[in-house]
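Okay, so here's just one chain, in structure tokens, the form predicted alone.
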Amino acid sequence: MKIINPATEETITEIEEDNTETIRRKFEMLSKGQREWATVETAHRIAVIQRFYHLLEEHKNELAHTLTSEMGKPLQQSFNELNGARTRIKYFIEHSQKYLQEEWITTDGTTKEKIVFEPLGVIANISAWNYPYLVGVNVFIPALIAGNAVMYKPSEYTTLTGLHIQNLLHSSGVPENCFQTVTGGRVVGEMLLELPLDGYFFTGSYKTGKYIAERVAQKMVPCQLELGGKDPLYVMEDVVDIEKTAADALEGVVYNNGQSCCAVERIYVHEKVYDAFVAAYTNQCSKLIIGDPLDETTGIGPLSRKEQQAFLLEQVEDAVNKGAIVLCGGKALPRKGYYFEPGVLVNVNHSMKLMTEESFGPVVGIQKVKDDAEARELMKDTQYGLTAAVYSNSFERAEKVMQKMDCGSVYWNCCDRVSATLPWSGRKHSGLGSTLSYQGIRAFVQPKAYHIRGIN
């Protein structure tokens, strides 16, 4: 398997893919290791993860450069991702003991009751390429702390990062027979679905998530899916600073080149401030610096996958054919690398793929609305349910819109944000289950109820 630099289209290196035999051996190793790991005190497992937390900081330069070279995000964003991952790990370090310890429910009377939380066993973590550290630590960190063993499949687009993660976990004290990486593409992923694993945790597209859920349903094991989104942002006419609002929206659209499940993918603006917002947004978008992701002045690097260029172009073409107007960008750049110029389209509507199908790139349509009711109905018009944002000077007014959103996260005067202390979850085509917060700790355990008689 060739590892390609999306900025240069050059081969960084070649990696041998796993096969049926190597995956079988790794699974057998993990099955044995998990039984031993589960007997280790939770405090010890947490201490091991704390060493991993420090190793990420010690090796951040190498890790960030590797991530940028194989995935394409600007170098500073790679450092930002590592910092964000450490913040999440810190949450798990500080809170896992509390939420994994046994809970006495009834201590009076002749029958006492308690809940004990036991690990699932050996789980598959089929991870994503857009934020390999952030989406990875959401799963393998609480899973390991809870006493599980992890078969970790990084995306084929961030394989080197996945191998770095494995090496640092082993260096921190995670036994080799408790965390194993499998490398390869779809065929290797299929092999994991054949194994008698005790849980599947996938981050990626709705199409693949649905396929995995259907394949493993007969096993009757947890299958948690963190999928995509078509996340809306609504700008009310009472916003105080239109320039800042436009800047926030732009960052929500183009950060990580729009390759985020919670990126802003459609914008609705009240008609009274529509022209001012569009002008501010387009002006700021046109000034973005596109180029070498290793250059510190670069704001937009290449897309991670070559095929995404054609996909985005098709969305733009479909919109234009149906009446949309391109104000800025929206085209692939004629240069080496998978570069795509951030695009702004107006005169858009929901007959266009750009406004209804996930883009996963730095393009957005901006639609004019006459009032909150119209904005609310357009925001709800989606099969996805990940996030929704409202910008307004009034929380009470914004809250009325947010309460109607059928999604896992809502934002007032911010967007494209994830917090370790809050559950990260999707509805409808955006997924099943939660990571992060205490719910993301207990996602990797199964409760056992104790009914106890005969003790005082």
Ligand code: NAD
The other form holds:
Amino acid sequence: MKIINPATEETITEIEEDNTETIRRKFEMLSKGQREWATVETAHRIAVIQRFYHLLEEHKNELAHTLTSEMGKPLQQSFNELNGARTRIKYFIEHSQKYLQEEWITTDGTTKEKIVFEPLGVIANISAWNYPYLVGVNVFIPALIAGNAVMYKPSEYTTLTGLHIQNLLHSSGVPENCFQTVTGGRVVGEMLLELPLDGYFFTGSYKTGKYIAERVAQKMVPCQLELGGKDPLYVMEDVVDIEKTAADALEGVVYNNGQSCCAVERIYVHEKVYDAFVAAYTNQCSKLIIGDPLDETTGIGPLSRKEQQAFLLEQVEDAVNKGAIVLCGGKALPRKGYYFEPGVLVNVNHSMKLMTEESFGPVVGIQKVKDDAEARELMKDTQYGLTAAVYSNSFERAEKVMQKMDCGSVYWNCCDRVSATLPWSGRKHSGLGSTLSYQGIRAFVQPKAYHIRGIN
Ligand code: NAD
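Okay, that one was the form predicted alone. Can I see the form predicted together with the ligand too?
Whole complex next, starting from this chain.
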């Protein structure tokens, strides 16, 4: 398997993919290792993860450079991702003990009752490339702390990062037979579906997630999915600072080269501030610096996958054919690397793919609305349900819109944000189950109910 640098289109290195035989051996190793790991004190497992937390900091330069080289995010954003991952790990270090220890429910009377939380066993973590550290630690850290063994399949677009993660976890003291990386793409992912694993934790597209859920259903084991989105942002006419609102929205659209699951994917603006917002947004967007992601001044690097250029161009073309106007960008750059100039389109509506299909790139449509009711209906008009944002001076007014959203996270005067202390979940085509917060700790255990008679 070739590892390609999306900024230069050059081959960084070649890696041997796993196959049925290597995966079978890894599975047997993990099954054995998990039984021992589950008997280790939770405090010890947490101490091991604490060392991983420090190693990420010690090795951050090398890790950030590898990540930027293989998937193209600006270097500073690779450092930000590592910091963000450490914040999440810190949350798990500080809170896991509390949510994993046994819970006495009834201590009076003849029958005492308690709940014990037991690990699931050997789980699969099939992961995405856009934030390999963030979406990875959401799964493998709480899974390991809870006493599971993990078969981790990084995306084929961030294989080297996956191998770094494995090395650092092993150096931290996670036994080799409790964490194994398998390398490869779709075919290797399919091999994991053949195994009798005890849980499947997937981050990626709706299409793959649905397929995995259908395959795994027959196994009757937990299957959690963190999938895509088509997240709306609504600007009410009472916003205090249009420039700042436009800056926030732009960052929500283009951060990580537009490849965030919770990126702002469509914008609705009240007619009274529509012209001012569009002017501010377009002006700021046209000033973004596109270029080599290793250069510190770069704001936008290349897309991670070549096919995505054609996919975005097709969305722009479809919108233009249906009457949209391109105010800036929205095209591939004629240079080496998978570069795409951030785009702004107006005169858009929901007959266009740009406003209904996940774009997963630095392009957005801005639609004018006459009032909150119209904005609310348009925001809800989607198969996805990851996040929705409202910008307004009035929390009461924003809340009326947020309450109606059928999605896992809502934002007032912020967007494109994930917090370790809150559950991260998608509804409808955006996923099943939660990671992060106490719910994301309990996701990796199964309760056992004890009914106890005969002791005082
Ligand atoms: P993808 O679905 O193409 O691939 C995800 C993973 O699944 C990869 O490791 C891939 O090799 C593997 N895979 C592909 N086909 C498979 C199959 N048939 N069987 C088993 N495994 C298979 O997604 P991607 O391009 O890596 O990620 C982008 C998508 O992920 C976007 O839709 C994005 O919104 C979503 N995402 C969601 C979240 C979230 O938290 N909700 C976070 C990050 C990314």
